[in-house]
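The chain below stands alone, shown as structure tokens; this is the form predicted alone.
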Amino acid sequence: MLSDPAAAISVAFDKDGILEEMCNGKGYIDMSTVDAETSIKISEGVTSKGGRFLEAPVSGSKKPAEDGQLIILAAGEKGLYDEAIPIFDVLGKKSFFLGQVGNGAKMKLVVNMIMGSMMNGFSEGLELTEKSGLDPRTLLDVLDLGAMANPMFKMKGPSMLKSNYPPAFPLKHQQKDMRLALALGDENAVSMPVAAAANEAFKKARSMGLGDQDFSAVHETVKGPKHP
């Protein structure tokens, strides 16, 4: 499970990489979050050596990983997927087989694009609540009781109110995924103005030195001076 396309390519193709030991009968499962083009390139390298390839990016961060509650988005060699199910059942609560190589990467980017856009809207809502003279803790309670209730708001909200962003999913990786999702949108002629604006907010947060903090630190980009 690697950080970005460059790292995934390096581990596969560089000196002492996996392709040097790949041969008939061996399989390689890459759980990195990358673009479809990267997954396809690695798959072609593996299969050219007689190996089998499965991409299996996951939805979920540090705590779901520790609890075995990840969601696994696999694509590629179906036989290798079937063999890996017992492992996936330990790592995650649900596995999906999405067909040909690249589909897992695309699904993961869509999921993370939605997550990043939601976090920006949530950050703006927290700040608007406070600046309007309301208690943002009450907003968290209201959201948790309604149709927008979700584990992300429930888990991240209290820490965000304290400007505390322990890195479960680093902001720099969220911004990378927004960038890759926008590129996927370009490929498919999909207008994504909300995701584009969210990406700019994450870029601003990186420029503020928040790249290694949790992605919820994007909240800092909308926070203004406190009322006296």
Contents of the next structure:
Amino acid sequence: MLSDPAAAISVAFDKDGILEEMCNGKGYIDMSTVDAETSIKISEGVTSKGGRFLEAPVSGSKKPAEDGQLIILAAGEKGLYDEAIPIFDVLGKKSFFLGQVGNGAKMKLVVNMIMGSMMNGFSEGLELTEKSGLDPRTLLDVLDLGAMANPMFKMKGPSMLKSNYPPAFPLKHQQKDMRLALALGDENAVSMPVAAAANEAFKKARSMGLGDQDFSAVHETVKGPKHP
Amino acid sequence: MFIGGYRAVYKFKCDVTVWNRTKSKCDPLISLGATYKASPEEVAAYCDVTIAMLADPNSAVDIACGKNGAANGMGPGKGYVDVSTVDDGTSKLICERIKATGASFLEVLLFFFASPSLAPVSGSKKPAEDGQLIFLTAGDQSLYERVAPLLEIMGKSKFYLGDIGKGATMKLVVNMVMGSMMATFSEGLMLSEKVGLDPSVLVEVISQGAISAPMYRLKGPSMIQSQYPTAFPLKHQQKDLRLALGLAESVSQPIPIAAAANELYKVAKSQGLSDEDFSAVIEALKSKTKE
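Can you return the structure of this protein in the form predicted together with the partner chain rather than the form predicted alone?
What follows is the entire complex, opening with the chain shown before.
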């Protein structure tokens, strides 16, 4: 389970990498978050050596991982998926088999894209309530009561209001995922103006040195300069 | 809403007086023991607290400030609670008129719990009867405290937000977040479909994780079918985003995501989707081939 395409490729293809030992009968399950192209590349590397391949990126961060509550988005060889189910049941609360290699990667990116945009929209709302003379905690309460309520707002909202961003999912990884999702949209001529705006906000946050903080630190980009 | 409200006051054994433009609509309440008065003015003169619920700004102003309007019957010690669908400016106008009589004023904005439509009261009655309303109030705090027990029976939650106008502001911000969420959800559905995934699987995956919101679960399936039965009209969502942009500008706050979302709703409006549900914004992302 590596965090980006370069690392995943390196572990597979480099000297002392996985492929040196790959052969018939062995299976490789890559739970990294990468783009579809990288996943397909690794898959071809594995299967050309007679091995079996399954991509299985996960949705969920530190706490869900600790609690075995990850969502597993698998694609590739169905037989290997079926064999892996007992492991997946321990690691996660639900797993999906999505078809051909690349589909797991794509699904993960789409989910993370929505998550990144939602975080930005949420952050804008929190700041606007405060700037308008309202109590942002009331916004949290109102959102939590209605159709928009979701665990992410509930979990992150209070710490964002205190400018606390303990890393559960580092901002630099979220921005990478936004970038990969935009590239996917680019390849397929899909219009994504909100995601593009969100990506810009994450880039700005990185330039402010917030890359290693939780991705909720993007909240710092909507705040104006602090007045003395 | 009427019936639910009446049940509320009935539990407290208050005297209830009613008026409606169409008298026959009051009959169920009259049969439960309510008194009928012939005009808003008479209702206001007779009661300690008058609660008004109109569907649009013109009616709200007319009932409060017009000939035989409630303001004529108001005075010190009385309260006026306006639950109408009005904009900030209209609310302030009515408030001034009421306060000029010496009475106190409270504005109340409504949200329906677990309904994707954060729409004004004109619309589904069921959430009101089941006490599933969320009240955002602003104005006179002691009047709020006076009617708080009634709101508690009529609804799920209530909030007092401060001075007049703050209720409308909070509603605007909530709707801004909702509009942005719907826009990004639409982008996700479109992207998943275009890259060969099943968008209904995307909806299922989302429902399992940290970004699972009732709105996605409720709207996703119909959006995938290109159906947008109107719960909250797209034109109202776009209007609220426009107002939120104005508000953000007035306090010098950048809101790029809301701005990008607003553009999509504008495109959807230009496609003739103003009266569809706001989830129709997904159509703005679809490519329309030129003939």
